[in-house]
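Single chain ahead, written as structure tokens, the form predicted alone.
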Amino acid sequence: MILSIESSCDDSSIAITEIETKKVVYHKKISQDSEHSKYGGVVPELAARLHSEALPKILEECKPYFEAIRAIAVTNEPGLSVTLVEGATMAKALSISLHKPLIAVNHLKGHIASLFIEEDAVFPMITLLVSGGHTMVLKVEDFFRYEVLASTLDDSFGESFDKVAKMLSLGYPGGPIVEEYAKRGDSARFDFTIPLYNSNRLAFSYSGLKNQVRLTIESLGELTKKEKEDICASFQRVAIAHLMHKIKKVLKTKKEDIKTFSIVGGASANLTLRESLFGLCREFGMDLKLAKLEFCSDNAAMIGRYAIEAYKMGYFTNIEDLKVSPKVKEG
């Protein structure tokens, strides 16, 4: 088996996943959610000590599983330096204590990977990656060969609703509750633009609807429930209309012959991008995979079952060179 960590934000998780059958016979995660919600986003101080607490606890639990444990596996990148550190200080020290091999995993890839937890995966893919500051659109080949067809060139899909979501007061994380918001909302009552509209390049950019977020909501004052759900609701349709848009021209020059489109990270969970990726699926002749709601956020069993690939190559790290970074490293 291969015991795996992330710690690269808010969510501290381990999981337990057989090398061979890919089963995870143990997951749990502790959310730092309503720690942080009172300070409108993540404090990565407060973090650190928090996955401090929470990681040993969890560690605690997997203790009947050591004897079967093959290599330590952790996210080292991308992430939040003083968290990162905390999940890869542990993996050290378990590598050293169980005298087994480490698996440094990219988060991104981590993602990608929780496309097929407990299942067999199938290449190639477009996907598209929505997760914490990334959003990205991917040509996966396999689980270790990619290449970025169209990136953000600021603001990511996700955070951009988390701002959204601070600018209105409604609370952390954003996400969820901007979308539960416009569920209730008139989508057409403010027209705005939806970004890179005339633009042939294959980009994404959130920055510019933002800004016509926060200058709605100085015209209006204050705001009464109703505005903030027709807000929510105006600005969710042109978020999602712009990724459509730009995704449209990834798939008219790159598809090629593939026949799968994906999405991954925690702003998948989102329904109403799911319904609206169904649809352009439909209009191209691709499938649409989903990761599973539960493995959509951060969680250890995705970083498992990248890590299962990993080990099966040999592809393993020194301890010495275990090393976190904010950023994904070039290469």
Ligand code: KG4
The other form holds:
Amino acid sequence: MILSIESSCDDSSIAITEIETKKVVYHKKISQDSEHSKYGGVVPELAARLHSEALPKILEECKPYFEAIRAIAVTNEPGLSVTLVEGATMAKALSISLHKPLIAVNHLKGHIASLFIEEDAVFPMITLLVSGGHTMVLKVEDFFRYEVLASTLDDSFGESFDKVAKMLSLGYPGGPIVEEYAKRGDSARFDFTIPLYNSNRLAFSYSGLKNQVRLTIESLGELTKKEKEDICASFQRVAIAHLMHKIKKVLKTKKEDIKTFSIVGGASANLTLRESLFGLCREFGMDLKLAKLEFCSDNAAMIGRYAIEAYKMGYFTNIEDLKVSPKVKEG
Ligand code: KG4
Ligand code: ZN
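Alternative state: the form predicted together with this ligand, after the form predicted alone:
Below is the entire complex, every chain and molecule, led by the chain shown above.
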């Protein structure tokens, strides 16, 4: 079995996965949403302190499995340095005390592996990764070979939901709250423009849309609940239209004979986004592959799923080489 740890942002999570069967025999996640909500976003130092309390508590429950553990996997990039360190330190300590090798896992590769938790993988695919830190379209050849086809120039898709929620004083994380408000709102009420619409660039941009929302909020003064719902609905419509517009361009130029489109990351839980992508996949004759809802947001089971493949390939990391990094390293 592999014991995997995830602490790249505000979720403390540990999973234990059987290497041969890919079965997740243990998985726990302690989220910090309520602690960060009053600040309208994640406070890194607070997140680190909460990880240092939560991770040992979860690990305590994993003790019965220790004898069966063959490797320790941990997210080492990208993420918040102060929170990544919490997981990495625990992983190093376990590696030394259990005499088992370490596997450093890139968080984004973990999100991609979330599609195949407890199942066999199907490649190649075009994947949309939408999280709080990233918005990318990738060509995924297998667990280890990826090509970035488009990414964001500024804010990410999920981050823009968080920022809109903050401007409307709706709490954190913004994605699920904005989606809920949007259900009751009139999406045609505010005519926000779709970012980069007249540009041929295969790229995303969300900071301009966020500013359009800000200006609208300022012009309205004190907001009624109905106005907040209409802002959320109009914002969500345009945020998704932007994704669809650029993904369509990617598929027209890069699809080749790839038959699977997948979507991963916390924001892939958005049902309106899922519906729009179903439509797009139908148009391009592709199957849409989704992760189970419980594995869309950050979790250690996805880190474990990637680690199974790394373990089989012998991709281990020396303890002195395990470094955390807020960014994805080149190459
Ligand atoms: O993957 P994730 O759990 O953490 C990162 O790796 O960032 O993604 C969290 C992000 C947050 O920005 C959150 O607001 C967004 O995903 N999110 C959503 C929804 N659920 C979560 N965004 C839009 N609609 C949702 N339903
Ligand atoms: Zn994530």
